[in-house]
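The data below hold one chain only, encoded as structure tokens and taken in the form predicted alone.
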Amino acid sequence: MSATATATTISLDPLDFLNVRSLLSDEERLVQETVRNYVRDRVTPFIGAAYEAGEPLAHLPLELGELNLLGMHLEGYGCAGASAVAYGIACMELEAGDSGVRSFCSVQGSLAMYAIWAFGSEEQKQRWLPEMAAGRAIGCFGLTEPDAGSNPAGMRTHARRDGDDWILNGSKMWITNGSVAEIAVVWARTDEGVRGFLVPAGTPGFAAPVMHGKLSLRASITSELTFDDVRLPADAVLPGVSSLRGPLSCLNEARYGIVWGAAGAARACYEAALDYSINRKQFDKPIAGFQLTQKKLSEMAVAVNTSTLLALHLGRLKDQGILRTEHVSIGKMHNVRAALEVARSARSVLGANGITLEYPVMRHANNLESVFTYEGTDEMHTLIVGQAVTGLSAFA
């Protein structure tokens, strides 16, 4: 037989239009199909709610933790020790569900674990990961402030040494988790350099608000963090790392969780857009059979499946060991950029029921704006490509 008759066999599928289910591997299709379960079963029927009271789904902590994805890229201490690129997956069918429901995930495995994993001591790996990845324990990571946002070295929040404590000032904002977590990874100045510090909750002087009146990322909570002279002991200092190289490495495993985040919430408002246009009629038959519509839907599916093949590239390269931030940078830039072209392009389809959440177009454009700039701005990550091309730096 030949090879162009092989080809006219395989079944076209219009939500994986490149087969792109076909690179990847047992274990990651079998990743695939049990979060995309999970979240078909326990996120999607809830997360309209959720998002309307502006509440997180409570029961997502320890069920994330029964399914072995909180810090599932991480070895031992509890962890799967699973590949980059089965964690993306897991972060895509997360995000098709909500952004909210992958950003609690990311923070919670590529953050706060992440940190402790990768510069904490033994006894706080050993106190604080198997509780965090069983989801009986929620972090938080405290970088962004009010004055430092796309700009970590000019934050203000400080530590000194009072005998063998320490005396912890300053506050952060924006912070994912921060009012629910039982622990705090926070970056302060100190006189040796940027540190990491792990502050339990309830510790005398410190606070973390919740703070209100978001109309992006409403199933997720975000808090002000603030500390009065909070005093900790010298073992809440994180000793593997002492400048800003520790908070900027765990922000890029963050970002690269967005890559495949950004590619599910744009999978998921194509495929609200495609099956609404196929079953709304105008003019005595379906929209989808317009040209106008059908130019819409397969700028979508381009859109998705090349952000898809994108992040599947870049973990490929993670797991490789030599996946660079610029690579990352990149893959946030383009699949943030397609994925809100996408949930605006849905919207127009779905006409006026675009905005309720009926449908979850509009809500996943209103968090794609979130995620947009967090976790490095789209200006920022566009200055970090052009660095990368030029060998000029553009930033002041």
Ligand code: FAD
Contents of the next structure:
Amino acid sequence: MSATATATTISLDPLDFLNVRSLLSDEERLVQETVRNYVRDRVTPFIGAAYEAGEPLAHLPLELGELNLLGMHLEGYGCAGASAVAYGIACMELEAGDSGVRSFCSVQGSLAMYAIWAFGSEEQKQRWLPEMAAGRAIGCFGLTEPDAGSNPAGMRTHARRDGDDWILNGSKMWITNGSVAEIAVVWARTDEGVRGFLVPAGTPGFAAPVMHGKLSLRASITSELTFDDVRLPADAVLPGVSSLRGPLSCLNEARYGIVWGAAGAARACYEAALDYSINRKQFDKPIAGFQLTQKKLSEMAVAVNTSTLLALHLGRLKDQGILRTEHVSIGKMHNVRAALEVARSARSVLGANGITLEYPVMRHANNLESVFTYEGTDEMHTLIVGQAVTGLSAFA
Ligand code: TGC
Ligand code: FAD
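Having seen the form predicted alone, can you show the form predicted together with flavin-adenine dinucleotide?
First the chain shown before, then all remaining chains and molecules of the complex.
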């Protein structure tokens, strides 16, 4: 085939310039279409108002449950047992709607459900996972504390045995879904190491007040968790782990979803900028016709496509069982940085309109500031990669 024939027979989709879609299986494409359509119908029309009000979309949990997106990469207990790539694609499409929507899905499936699935007893799995997969029970994941963020080894929340029971004291901060969760997975220091506890809402001594004043992830609930002599039965503890390996294993799962999600947020910003620039005229022609705008759009196209390819590569490694935590760190670093740059550049293309909720760009830009920080800050992932390439730890 001649070079000319090749060039004319392959169509160019500005939003999927490298035709990454051709690398997906039929099943993966179906997941993409299903979630993209869901976001178009059930997220996009409502998210601006929810963001402004500082409230989550109330219809989300049950509808994501009906779509089998909650804990979708887990096997059994009502979970879909999908591949890592299919799960990643779902995260990408959800975050193209709003990072808070993907956050809900990540915290439910990759943090709270995964903790129970990987480290829980058979009774704990039977009790919680089917309800959580259906979206009838919401979970949260309490690791961060006021004085222990990047360094969870510094946590003060602790539990001690009292006969067969446990007594839990301390506090957590910045906990997604905390105030609306039926079940909190709480990590605490014990004489036996760091252990995970299942704390149902309404347990005496446990409170989960909403944190106010956020300018980012406004359509997502963020809460404090406080524990004042909370008495828990022996079977509240997750039996499968007694070290930081427990929570850090859960983080691997959620960070992987963010690698894909950030690519979705970037794509949504690029799409908004491209559309706007073609329709907006200044100096009697579309601003898309100016070289400086084309430079911005070309750079966005490169960032969106390289991020998506990177996410897909990591997903294939995960499905082969050879993905390392350091790979995920490279993915989170690259894709969240790239998405932030795309969002800022897209904002400038939209001019004054770029600062409004009528367009998704500023909302994504603000959300991505949280994504840059949570699930391991950009600096933590830089140091994880730095340690991997030098063999020297620079954490402390
Ligand atoms: P270190 O001493 O190296 O290890 C302690 C134990 O953990 C094991 N381990 C891991 N296991 C699984 N996956 C990993 N990625 C692991 N990294 C370490 C390790 O083998 C050891 O196990 P054992 O059994 O021998 O004791 O750990 P360190 O204290 O030096 O930690 C290093 C560091 C900085 C990488 C870690 O603390 C870290 O990742 N910090 C960042 C904290 C973070 O990401 N927090 C996120 C909170 S959750 C959240 O943000 C949710 S946002 C929700 C949303 O999407 O809305
Ligand atoms: P700090 O750890 O105090 O860091 C402050 C700055 O110092 C950062 O730039 C950091 O990178 C830098 N720094 C720290 N140590 C070093 C070092 N050794 N070298 C170089 N730089 C360093 N947590 C949960 O447990 N569950 C949740 O559901 C959850 N949801 C969240 C939702 C939102 C919207 C947000 C914003 C956060 C959420 N978090 C959650 C908390 C999040 O994981 C932490 O904010 C994050 O781990 C960073 O901790 P920190 O905010 O205490 O910052």
